[in-house]
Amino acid sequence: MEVIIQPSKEAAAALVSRIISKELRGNPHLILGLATGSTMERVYRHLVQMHREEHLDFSLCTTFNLDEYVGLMPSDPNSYRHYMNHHLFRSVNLDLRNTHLPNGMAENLEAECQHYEALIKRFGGIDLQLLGIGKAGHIGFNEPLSALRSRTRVKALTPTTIKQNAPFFGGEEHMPRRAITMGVGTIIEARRCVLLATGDSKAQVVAQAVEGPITSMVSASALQLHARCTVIVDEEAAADLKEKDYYRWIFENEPDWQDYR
């Protein structure tokens, strides 16, 4: 694992966009897989212009995202689908046959979740896995307890997550209990992870997931075991690391992070 700290939210983004746009351009037929939420908006943003100025061409590329709440339309604007055609999708030249997400309101959820994991082998995995990281230190909906092996299934959302999104369906109330998320097995399979977390809020979790322990209480601390992972993050979203100076050292030194000083 690599952490990568730059000096704010819009340069972190930035950050990965450029990422994504470097593994794009050597591999026309990427893989990506995709996160949603307030952070990854920068990330599309910086994607859409690259894509509208530099012509960074996204026609052959296949995506696949981590998650999808259960029981909301694909036309729902607070399911993910709506959120990544907004965002993303629809601004580029992706063709939306080649992008993937869970089906929330499929009838027979169990084999909805078979069917996305076997979508995924079908087209050799993953080759860039986009991550961000939840209060309860989950990636995807890996809640606490989340086998480190799982795969694609249903998952019950914790209060701290309900609480975390519930602002986007205007209360509590109105916020799904459940969705279908790509197990922990399942992205760490990816050939290369990218996690980004901004805001101080998202301190405490970070320094969970990097430097401390192992566990299934937080499902981001199994990047660990990764072997290409790198976690960008914000001044605000560094403040708890305890290896700070190294973590700019390797950024600053690195010739893997020559194009991108």
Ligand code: GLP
Second form
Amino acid sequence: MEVIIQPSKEAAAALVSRIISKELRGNPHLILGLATGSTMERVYRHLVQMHREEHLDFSLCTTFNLDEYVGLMPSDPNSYRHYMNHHLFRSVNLDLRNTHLPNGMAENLEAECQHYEALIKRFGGIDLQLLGIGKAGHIGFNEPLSALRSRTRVKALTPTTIKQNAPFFGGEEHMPRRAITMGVGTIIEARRCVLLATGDSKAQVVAQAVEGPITSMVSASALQLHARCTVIVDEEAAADLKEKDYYRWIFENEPDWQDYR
Ligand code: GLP
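Structure of the form predicted in complex with the ligand (previous: the form predicted on its own):
Whole complex next, starting from this chain.
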């Protein structure tokens, strides 16, 4: 795992978007794993800007999102399909037929989960998976105790997650109780993972995920098993990390990061 500390939320999101754009320019057929949440909105803003101003081309790119709520129509403003259309898809030249999210309206949810896994496999796996982190340490909707080898499946959301996301739904009673999510095992099979966390509300959970033990109580800690995972944080989200000086030295000195400094 590598940790990169950036001075601000904006700088952290800009760095993530530059990593994505470099991968996409290197491989126009990139299979890109996407995430939702307020943290990602800045990243998508940067990507849209790069598409408009620097001709970043998504026409051959295929995307797979991590998760989707069960029971929401794609047109529902709270569905992740709607989020993706709104924040990215409609503003860049992605072919919507190449964008994939689990179908939370499927009659047979289990079959839908298997279909999603099979589809990822058919495309040869995910090249670059973008990740956020929930306050309880989840990636996707892999709530505490998600098996570290879990695959795409339906997960019941924890009270913490429901509380965190309920304001978007106008109250807990309107919020779906379940979601389809890629499993932890699915996520760590991506060839590269980039996790973005910003703000002081993420400081504790970032420290647990990065420097704590690998545990299904903090599903993001499973990323420690990944051979190529970069965690990008702003100063606020880095606050509880013990080895900050070491991480800063790596970013300032290692040739891999030369183009990004
Ligand atoms: C939701 C998503 C996660 C995301 C998390 C954090 O739970 N399923 O993929 O990481 O929100 O969201 P935010 O960026 O708003 O803190």
